[in-house]
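The form predicted alone is given below as one chain in structure tokens.
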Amino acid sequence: MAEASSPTHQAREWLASILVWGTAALVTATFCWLLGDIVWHGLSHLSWTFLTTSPESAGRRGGIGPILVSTLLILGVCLTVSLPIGVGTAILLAEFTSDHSLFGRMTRRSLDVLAGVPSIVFGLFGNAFFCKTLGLGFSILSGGLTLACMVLPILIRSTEEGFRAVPANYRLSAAALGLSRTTTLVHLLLPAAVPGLLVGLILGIGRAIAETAALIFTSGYVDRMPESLLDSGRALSIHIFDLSMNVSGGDANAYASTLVLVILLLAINGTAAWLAERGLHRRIVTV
């Protein structure tokens, strides 16, 4: 019977392989097509002048200098706030909270719900709380704090799963050696949980840097060079949306701005991966 079913089994494996490789090829081809279209239309308009000068004529001419600065500041505020809170909360849920406790179950369920909330809802919340209640107005700070609220659910859940993936032998061995809980967390568990943290960080950065709806209601449209975090600032995603939808003759600069956004995202993700790998390697060597 095993020999009779062998051809059928092989056919199923062959079909499954075709589906897997076909899906991978389709996704890769779609990505390459989109990236190729962006590079084809945007590369000719990309220059140092474009990156450093201010936009003119509603963005039809000029560059994206102030917009690029505003984008980096918004992202900096987002990561500065979300990283310590996200990692701390993940440690609390993974290491100090029981899986069956009411607090743990309610917190995880709340994070899962928040991760699926539309960005426009976060934008309205940020406008009501940060802009109006706290009196920050349309500012880079309001935009960054709103993005931090969006990123936190993804970052916390990914980092928590990273801690849970660490074998229990690590904790038992540290306890047998008499290491404190803090030493175990910092020098043993946290480096081992870096892959989960990195996944959450990359997903969070990808969502934050490409966000439009939430920033329209918080950071604003102003395209001048910001002088402080309390100034309004236009993010790259909003600038691309505005050029594509509201400004006639702005397609060329929209493509160039999109190319800059893609390059910026790849650079940030690559830097985060490199720093995480380097830090993990140093800790392993030290140990």
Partner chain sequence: MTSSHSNILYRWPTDDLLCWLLRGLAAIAGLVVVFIVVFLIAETLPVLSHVGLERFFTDPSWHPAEGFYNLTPMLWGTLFTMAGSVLIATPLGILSAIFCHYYAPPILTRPYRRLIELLAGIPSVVYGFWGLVVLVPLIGEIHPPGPSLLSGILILTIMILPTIALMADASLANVPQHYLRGAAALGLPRWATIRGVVFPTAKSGLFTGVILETGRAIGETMAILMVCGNVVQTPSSFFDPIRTLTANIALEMSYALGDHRAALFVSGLVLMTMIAALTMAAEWISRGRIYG
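I would like to compare: after the form predicted alone, may I see the structure of the form predicted together with its partner chain?
Only a single chain is listed, so you will not see partners or other molecules.
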């Protein structure tokens, strides 16, 4: 006791308190600076016309209408492909294989590795496989398919969490009633696991919208309104990148586009967090 309250220990406690509070203040300040800067500069440019008109003179003037359409199309392709594969895999891992089976272990291991693959490597792969080998070229389809590979791990992980959160006696009761596993799955487990599935879906959408590097050389740069899925389309994040790096005088529109992207993502992640707290009663770390 005497040692714990000695001056050096007291000083150490004080120092630690200052450090911890200082860190928290620093993080909060940085966050406010970043968000404040974007809102401050972006809000004056944001309007309904900005959201609906086409970009002019490489994006210096005009809006982001076609870019939003391309982004939605890329997202649509991504989800159409990744959702069935992701949910199917999650069901298999959570309900139909034991944790020790070889197939389950291999799938899980490969998904863990996939989650760590840098997005630029997804871009290289998408360019080589979808654009070149399958001959889809720079198109919304290639971009969406590349993103589908990318969101699989996060989609599968949270859907699986959703299935694991369903109480075991649901399965036992269903088995006792002589229900087939298909019926149990469709009528009991799937509805009960919907929160987890939704969280995964929303996090996947968030990851897909935020992505830039994987799209540069799969979906391309063209800022016209896309006419089909085989047209090249520019995603919102690529638009921001292009405006700030390659177009001088594009900063004002870049700020407004950034604000749109940040608002979209905050809404998406907020919904996911809210659903996760409501439905799952456990936290899914998004990283």
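Residue numbers count along the first chain shown, from 1. Take the two forms, superpose them, and find the largest set of C-alpha atoms that agree within 1.5 Å; that set is the rigid core. Only a predicted model underlies this, so the values are computations on that prediction, with no experimental measurement involved.
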Margin query: Please determine whether the C-alpha atom of A148 is displaced by 2 Å or more between these two forms following superposition on the rigid core.
Written below: no
Next item on the list: Take the rigid core as the frame of reference and indicate whether the C-alpha of G123 shifts by 2 Å or more between these two forms.
Entry: no
Note to self: Taking the rigid core as the reference frame, tell me whether T28 has a CA displacement of 2 angstroms or more between these two forms.
What the structure shows: yes
